[in-house]
Structure formats: C-alpha cells, structure tokens
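Only one chain is shown below, in structure tokens, and it's the form predicted on its own.
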Amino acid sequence: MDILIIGGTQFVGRHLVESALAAGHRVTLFNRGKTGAGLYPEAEHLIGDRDGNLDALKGRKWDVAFDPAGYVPRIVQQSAELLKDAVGRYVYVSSISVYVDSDNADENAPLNVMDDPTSEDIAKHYGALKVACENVVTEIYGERGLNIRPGFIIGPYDSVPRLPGLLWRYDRDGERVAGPPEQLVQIIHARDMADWMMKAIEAGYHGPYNLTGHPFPMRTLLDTIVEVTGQNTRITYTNDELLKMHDIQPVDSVGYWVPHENEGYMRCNVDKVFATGFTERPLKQMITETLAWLRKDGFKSEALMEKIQSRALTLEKEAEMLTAWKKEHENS
C-alpha cells in the first residue's frame, strides 16, 4: 500500500511509520520538517503545515492517510477535505476521552459535546474537540473513515511524562509511595496500536474502535516495574486520601493513579477490538522496551526531563508523604 502519515516523527506517528515500513508499505510523511528531520530516510518526506499549507499534498494519491496528531476540527477538516478524492481511507487517532463516562463505555456510549463550538482550547475541551474531529472524518469519508479511540498509550518515544516519570522514580534504590494496590490500570503499547491499525485497513474496518488493553491491578504494574528496573525498591501502598491531601495530580504525578470516583477511566470496554483478534504484548515486554529507550535516549532529552521534573512526584515530596503516612499509621 501507499501510505500517507500526517506527522510521523513523534510518539504514535513514529510507531506507525515503523509498522508500515516493516510490513513493506510505501510511506510518505507530511510535516513541517522541524522535529526528527533525519528520521526514516527510506520514506518520502513532504514539507508543509497542516494548518494552511497543504500544497505538497496536492495532485498526489495514496491508499490510506493516517492522522495521529489532530486536535482541532478546523485543522483536521483541512487535510480531510483536501484528501477526500486522493486517498481510499482516512484513519484518525482520537481518544477514549470522547466519552461522557468511559466506565465500561463501548463505542455507542454517549459522547462529549462542545459547550462553545468556536473554542480551540485543547486543554479545556480535549475530549469534546476529539469528538468534533471524529465527526469531520465521518462526515467526509463515511465508511471510508476509521476513528481510533486509544486509552493511555505507552512505549518508546513517549513524550508525555506518565510512564517515563514513573520509571524515572523507580529506576533507583529506595522507597516509593503509591496509591491503592487494587486500582485498575488500562494501557496500550504504541506499537501494538500501530500494528492493529495497519491490519484494520487491510480488513476494511470503519467507524469507531476503542483501542486499549484489558485492565489490570496497579500492583501488577508496579511489581513488574520493580522487576524490570532491577533496583532495590520498596513500595508503600497508601490510599486516595493521602494523595489528595498532598495535592497529587491524577494520572501524571504518581503514574496512573486516579481517585476511586474516577477509576472508570481505566475500565473502558474493549470487546469490539479484541473480537477482531487484537493482541497486546506482555506487560513485562512493554516496560522493558520503554525503559531501554529511556535509559538510552529518553532520560537524556532535556525536553522530556523538564516535563518529568515539572509533573512527576519529586523525591523530596515523596519522602514527605511517606513520613506522613507512617506517622499516621504508627499512631492508629
């Protein structure tokens, strides 16, 4: 197949490129040429800007276009409309944040709606903007459109300091603080996601698909991390009250912790995608691959380390929390 990837030089885009090349497809990348300009010399590179400068795409044809980095419907509409007669299929990477309530939400569950249709505030309206982007793809492509709704994505090249921040804290000796051990975690490796999308195009799938793994307990995640890092690490499990008292930000600061009332984010229904034969690699392999990349490249990235240090739990605050927890429980 002839494949166009909008972006292709960051996280999910890189896994899409590598999956497509490994499968023997011809790949074209369209981006501004500012990030990872030297990556994938075996692919064709077109320079432009998806917001107002799509000239390099004109007069060309591809079997499928992958859009892994569209956040604003106005911008997604530009590429989707330009390519409607130039590509056979259009695959948009959305999010399970589209749901009003993701707890056991299947693909027909109620979706978020923009209270201000003109807003492009991604931080404030992330889920609703993703819904609006999906609507653009569906309106233009109909059954030629495929909307992928991933959960929390992990793997090499990750620039969001969730798992990288968690591994940074655990890749050292010492005592680590965690939330409840039974809390569920639901993640997907970016390469598993990319490989399934390639197969989905070949199989002719269309419409929305929740694409993430089966939930498992937090204890399983953290025990696996300790095993993979090989450090002398002790885990002290606590509760929501301690983390809330210390103003811990859900998901990011301690790594996938969410308060009990928000645990539905980790229980999205994935029956539809697993019914297609989707498989996820073992958790230990996911962690091993991500840590290997972090030790080789990720922890050397100033941009990633700046994010980790601004959002992950600091070692100093962690020690303070552990002291508070032990003092409370010694006196109880």
Ligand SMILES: NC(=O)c1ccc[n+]([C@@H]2O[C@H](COP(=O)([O-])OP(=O)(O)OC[C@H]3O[C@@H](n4cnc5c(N)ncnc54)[C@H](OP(=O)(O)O)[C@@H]3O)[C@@H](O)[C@H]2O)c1
Contents of the next structure:
Amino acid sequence: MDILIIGGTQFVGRHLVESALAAGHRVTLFNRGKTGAGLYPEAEHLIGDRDGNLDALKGRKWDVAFDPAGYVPRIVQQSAELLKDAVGRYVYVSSISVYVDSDNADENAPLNVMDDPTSEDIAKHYGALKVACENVVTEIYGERGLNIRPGFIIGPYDSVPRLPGLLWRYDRDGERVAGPPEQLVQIIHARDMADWMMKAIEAGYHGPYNLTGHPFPMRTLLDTIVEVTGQNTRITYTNDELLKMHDIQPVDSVGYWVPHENEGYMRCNVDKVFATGFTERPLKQMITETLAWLRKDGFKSEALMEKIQSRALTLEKEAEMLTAWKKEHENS
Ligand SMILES: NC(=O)c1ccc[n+]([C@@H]2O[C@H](COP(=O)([O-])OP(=O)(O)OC[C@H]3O[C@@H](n4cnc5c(N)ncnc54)[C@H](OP(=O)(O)O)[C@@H]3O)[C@@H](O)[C@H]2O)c1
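Go ahead and give the structure of the form predicted in complex with the named molecule, now that the form predicted on its own is out.
And the full complex, kicking off with our chain again.
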C-alpha cells in the first residue's frame, strides 16, 4: 500500500512508520522537517506545515493517510479536506480522554463537549478538542474514517515523561516510593498499537476504537521494572493520602499513580478491539525495550530530561515522602 503519515517523527508516528515499512508498504512522511530530521531515509519526505501550507500534498494519491498528532479541529480539517479524494482511508489518532468518564467506557459512552468552541487551548480542552477532531474525520470520510482512542502509550521514543520518568527513578539502587500496590494500570505499547492500526486498515475497520491493554495491578508493573533494571531496589507502597499531601500530579508524577476516585482512567473498556484479535507483547518485553532505548538515547536527550526533571517525581521529593511515611507509621 501507499501510506501517507502526517508527522511521523516523534513517538507514535515513528512506530507507525516502522510498522508500515516492516509490512512492506511504501511510506511518505509530511512534516516541517524539524523533529527527527534525517530519520527514515527509505521513506519519501514532503515538507510543509499542516497549519496553512499543505501544497506538497496536492496532486498526489495514497491508499491511506495516518494522522497521529492532530490536536485542533481547524488544523485536522485542512488535511482531511485536502486529501478527501486523494486517499482511500483517513486514520486519526484520538485518545480515551474523549470520554466524560472513561471508567468501563465503551465506544458509545458519552463524549466531552467544548464549552468554548472557539478555544484551541490544548492543555485545557485536550479531550473535547480530540472529540471535535474525530468529528471532522467522521463528517468528511464516513465509513472511510477510523478514529483510534489509545490509553496511556509507552515504548521507545516516548516524548511524555511518564514511563521514562518512572524508569529514570528506578534505574538506580535504593528505596522507591509508590502509591497503593493494587491500583490498576492500563497501558499500550506504541508498536502494538501501530501494528494493529496497519491490520485495521487491511480489515476495513471504521469508526471509533478504544485501543489499549487490559488493566493490571501497579505491583506487577513495578516488580517487572525492578526485574528489568536489575537494580537493588526496595519499594515502599503507601496510600493516596500521602501522595495527595505531597501534591503529586496524578498519572505523570509518580508513574501512573491516580487517586482511587479517578481509577476509571485505567479501566477503559477494550472488548471491541480485543474481539478483533488485538494482541500485545508481554509487559517484560515492553519495559525491556523502553529501558534499552532510554539508556542508549532517551536519558541523553536534553528535551526529555528537562521534561522528566520538571514533571516526574524528583529524588529529593521522594526522600521527603519516605521520611513522612515512616514518621507517621512509626508513631502509629
Ligand atoms: N502519550 C500518550 O500516552 C497518549 C495517549 C493517548 C493519545 N495520545 C496521542 O498520541 C499522539 C502522539 O503524537 P506524536 O507526537 O507521538 O506523533 P508523531 O507523528 O510521532 O510526532 C509529531 C509529528 O508532527 C509533526 N508536526 C508538528 N507540527 C507540525 C506542523 N505544524 N505541520 C506538519 N507537521 C507537524 C512533527 O514534525 P515537525 O516538528 O518536523 O513538523 C512530528 O513528525 C497524539 O495525537 C496524542 O494525542 C498520546
């Protein structure tokens, strides 16, 4: 197949490119040439700006366009409209953040709505903007459109400091602080996601699909991390109260911790995608691959380390939390 990927050089897009090339497809990337310049010489590269300069896409045809990194409907509309008669299918990467409540949400659960339809503030309206982007794809493509709703994505090239931040903290000897061991975690490896998206195109799936793994306990994630890093680690499990008391940011800061009342983020319904035969690599392999990439490249990237240092739990704060936990428990 001839495949167009709008973006394709940061994280999710890279896995799409690699999955498509591995399956023998011909791949064209369209981006500004800023991120990951020089990657994938075996693909065709078209330079432009998806917001206002799509000239390089004009007069061409592809079997499918993948749009892994669209956040604003006005901008997704530009490529979706332009490619309407030039591509067979349009695949948009959305998010499970589209749901008002993702707890056991299947694809028909209520979706977020923009309270201010003119706003393009992605940080503030991420989920509702993703809904609006999906609507653009559905309106233009109908049954030729596929909207993928991933959960928390992990894997090599990760540009979000969640698993990278957790692995950075765990890739050393010492005592680590964690929330409750039984809290559920629901993640997907970006390459499993990309491989399923390639198959979905061949199978002709359309409409929305939640795309993430089955939930499993935090203890399983952390035990696997300790096994893979091979460090001399002791984990002290605590509770929501301690993490809240220390203003820990859910999901991002202590690696996928969410307070009990928000555990629905980790319990999205995945029956539809698993019914298609979706398979995942084992957790140990996911962690091994991600850690190998971090040790080789990720921990050397200034951009990623800046994000880890500003958003993930620092060793100083972790030490404070452990001291506070022990003090409380010694006194009780
Ligand atoms: N991380 C998670 O846990 C999670 C969970 C659910 C959903 N998601 C979704 O997953 C996706 C992740 O995207 P990604 O960043 O990994 O995708 P990506 O395709 O790997 O990277 C973004 C691409 O967009 C290009 N780009 C940026 N601005 C552009 C512009 N104005 N014109 C043309 N190209 C432009 C960048 O290249 P240049 O800079 O060179 O232009 C880059 O190639 C997002 O849609 C996110 O909402 C993530």
